[in-house]
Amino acid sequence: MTEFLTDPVFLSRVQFALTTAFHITFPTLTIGLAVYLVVVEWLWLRTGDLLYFRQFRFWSRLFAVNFAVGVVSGIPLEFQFGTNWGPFSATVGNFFGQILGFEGTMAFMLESAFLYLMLFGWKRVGPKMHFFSTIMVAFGSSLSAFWILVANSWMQTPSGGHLAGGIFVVDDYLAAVFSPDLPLAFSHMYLACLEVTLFVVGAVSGANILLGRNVPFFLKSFKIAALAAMVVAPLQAFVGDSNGQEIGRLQPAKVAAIEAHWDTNKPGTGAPWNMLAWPDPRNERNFFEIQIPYALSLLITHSPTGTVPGLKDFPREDRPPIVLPFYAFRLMVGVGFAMMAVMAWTVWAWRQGRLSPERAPGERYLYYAWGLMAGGAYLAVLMGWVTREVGRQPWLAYGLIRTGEGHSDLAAGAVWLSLTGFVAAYAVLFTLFLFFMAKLVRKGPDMAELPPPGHGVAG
């Protein structure tokens, strides 16, 4: 353990993981909440129902706080490519740097410019322009996610160029942008953003219904979130399954590590799925394992006897860590199934008439489940990211540049100093975030608020 604490490469990885894990929780909600705001503003314009206008006003305040912390926490990530991962940036910067630049200038600037009109432009622009601004904020936040996934997917499956003299030279820009990993990885991540948002909206709404505060208002937002989640949760399971198959084709060593699968199954036999196991990398086996026969072949190839390469097929120096992705993946999948169970419960309660304004406050345990799943949705995002990034090791760009080769010449003490600073700064930032979010939620919607003149029905 001591050797890890004095290893600057390991410490830089910890620092990047910590700052990413902190940052990623904010844009996931921002992206989904922006879509939610588009929906409720469209319903407001279409129906003239003041409840939708007030929905927009309440949730847009939470959006603003979340957006601000997301921006502040995201800035250090890009700086670390220069401070801690200089050789990597020098090798791939002529492509990777441009992608991060696109994210900043194309997506973030678009989102920021229209954010002002969305939050403060009610008295300055008409309803159509305001709605357009909300759409642009949602589009900008989604575009930002796209460019970040372009960069990350390229690290998973580098394409569209070659190394020449230690520098990545782009031969086909479109092939580099649309790397093989991108379509399903972006879809999987985007649906995760929507899931986080829907369960956060549902959990906040459920808590307020339980407390008897503005029940008609929060019952409306709870039902909108529940209806959308009934579609998104199963769709995410389908996309996740497809993504698993694709990773099996593109990064077989990663799948073997995620599944603690050591030996390639022989022709005509199925690879078992390790439901639980404790890997022993030194001796290339598992200390113990609880298996389901044929299940891994079915999951990865959709054939009971499909071939799944085992870890022993890959040189030791090319194998990812096993324990972390193995259990992170199972946590993510477990939360996904729990979400679908909560959805089934919600459908049943709705069909039984238990979500009427009179009976809804009595559904205590249903709202507890939604609250649990809101936290679970964040956990699933983080565990998915851990599975994805740790499973890519020992490569920074898969098969192109190793993690150790891309690290700056830094002393462990220097990394410890910056790591400690990030922990302290993020602790303060997170405390402020919780304070302001709790204050806004406690205050609740302003049920007397009316739209400004020219923005629909008054009174």
Contents of the next structure:
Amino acid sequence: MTEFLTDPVFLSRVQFALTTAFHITFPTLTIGLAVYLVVVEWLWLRTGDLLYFRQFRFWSRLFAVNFAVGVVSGIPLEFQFGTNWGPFSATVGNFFGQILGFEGTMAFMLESAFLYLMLFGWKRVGPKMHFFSTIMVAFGSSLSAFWILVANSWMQTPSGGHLAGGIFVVDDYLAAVFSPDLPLAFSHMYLACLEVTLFVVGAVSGANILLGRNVPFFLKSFKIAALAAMVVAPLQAFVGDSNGQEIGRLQPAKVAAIEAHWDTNKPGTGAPWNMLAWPDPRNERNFFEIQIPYALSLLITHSPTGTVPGLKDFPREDRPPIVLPFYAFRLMVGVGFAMMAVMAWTVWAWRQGRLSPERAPGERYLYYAWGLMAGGAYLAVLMGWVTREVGRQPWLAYGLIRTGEGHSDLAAGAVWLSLTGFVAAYAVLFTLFLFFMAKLVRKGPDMAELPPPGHGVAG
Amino acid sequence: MDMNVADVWYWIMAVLLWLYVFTDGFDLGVGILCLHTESEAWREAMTASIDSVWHANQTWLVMLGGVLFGAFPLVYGTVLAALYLPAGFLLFAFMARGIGLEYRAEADRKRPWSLVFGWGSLAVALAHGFLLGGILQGMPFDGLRFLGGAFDWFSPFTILVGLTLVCLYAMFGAAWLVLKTDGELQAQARLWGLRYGSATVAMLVLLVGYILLDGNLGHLVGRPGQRGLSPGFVLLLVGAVLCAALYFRALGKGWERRPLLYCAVMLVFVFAAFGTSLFPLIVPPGVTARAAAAPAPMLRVMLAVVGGLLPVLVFYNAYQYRVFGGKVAPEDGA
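In place of the form predicted on its own, the structure of the form predicted together with its partner chain is requested.
What follows is the whole complex; the chain from before opens it.
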């Protein structure tokens, strides 16, 4: 029963999952906040309204703290491929490693080099060069997400090559980069970054409005976030739905696991959707299930009687775990719907004129909801990735290399050492992160700050 | 061309490693030097001097890792696993360095963060040495299987390499501070530069002496399996020592730019000396660059992309250095 505690493969998986889960929350906000900064700087350059300049200054300080944790927590990920997943790296590195190399070369370097110009270059460069730097930081972080998703999507749907003599040989380079999973997976993740950011900006702003601190300033950021979220949240639901169908086509075993769906529905009948269930993998059934008839066929194929392969169609050794993807997926979708509800509420309140500077501080429950959704957005991102990655098991690269084949020959003790080290270090990092973020938020924007000479009002 | 593209990548890796060791070297050195003063005002100026560049400097390592992963997947997948402990040590040291530096700027009490930054930087330098030394001293492989143990990297040689890097980085850091500061701090930086410069030369001599005494490290000095030094190695090493002499002269004359310049050139000679001796091996004693490389078509794609972008990267990094050039101006941190 406790064998897994001395299994270096299991420990390596836990380590990768924990470090990735921790790391991903930071670039998610970095990517979205960089876009937000581009928008407010653009508004500043266009209108010359100091409020936008101060928006930039305030949110860019939060950006810097968030970015720092993202970087220090991200470096271990790249290296774990080599340290813990050596045979995997050796087998697919000529493609997979190259993609990570491109991420560093094209994207991360761009972000890092222009970051300081954006944060502290106001006195050293003109308005155009500064705006260019901000755009480069945003472009770099988005491009970084693109290459990471290229690598990950390739693990989901490896394409463009074949295995020969233990090495992945690329036949069609573009097909390998643009693997079938990429377009929707990237869109889904990119929108998730924007959503996290919008709800964080909205929640921080809402908390300040509630406390009556700098209400005009935070009402501005709250409204920008709300306006954008009104577009992004429904769009995400649409992309998520398309993504579900696509995965039904590309990784049917994953969908069957996500839905705890055992038996393929017979032609002419519809597959029911398990709203809730507790799977019993040993006996290939669910202990209990609450079902909606035809719903799974509708969800996956958009036809009431479309065929959805059940888990029994796949050999036992090819089936992913079920409980985690099943519940992670439901949490993610639940948060998605809750976000749409909060958006509807916000639209309603706004239309009733309750977001005017006088009345806005009274909307207590609306801001609570936004605060909840900020946490929810992070939860949804993590649950989405749990669904995606646990559902990929038992493969490292789907159908190509099994997880059991790709790990390094390590002593369990060594992995325990690094794993506990990471947990401790990340706990400290996270505490510090919260402490310094809270400090910056409490300090609030500097409403007396003026742009340096040369960055004059109205350009 | 087909066979040689792996060799081209060997040298591109060397250039990237040089870029990384030189640039991150001087900011790590500044961290190590932070431990030599108790003055938070000095530490403020010292950390402010690297604030604008250390992210980008560190990114050369991220890039180096990615490129090594892509170009030499066999090395990436085997060596890092074999060096699991020092690699982990490096990652934690990086966290300490980065967080110390970042949060020092935000914190009200600076001292603890200065120490985290300083000790973190020192630990990174040692970890670099353990990793580099662990590879250079040779690793027994049977195909993909590492035949050694988890502590094989730990030897007098790797400790020597680690200490050499500590001195080297501190030497670079001092040269950087000479360029970026003035007044008393600059005078102190010159003194640090003289001390750590001498220590670096001494460590290099010690290192070569150790290699000569130990019969199994001949591959590092152009004499695989034998004792003695190849003439090429000696020539390049003399070049490095000459650069060190010029560095001391520049410090003594009160020049501000040249010490750092001579550091960079000295590193070129050191890299060339060990790089040419080791070539075509990438992991001694048995793994050549060609044997560990990705298939040639993949290397060519990567050559086009990374080779094409490298000048652009260097250009915008240089622009960045220029914008924040001149002496440290504390008000930039506002």
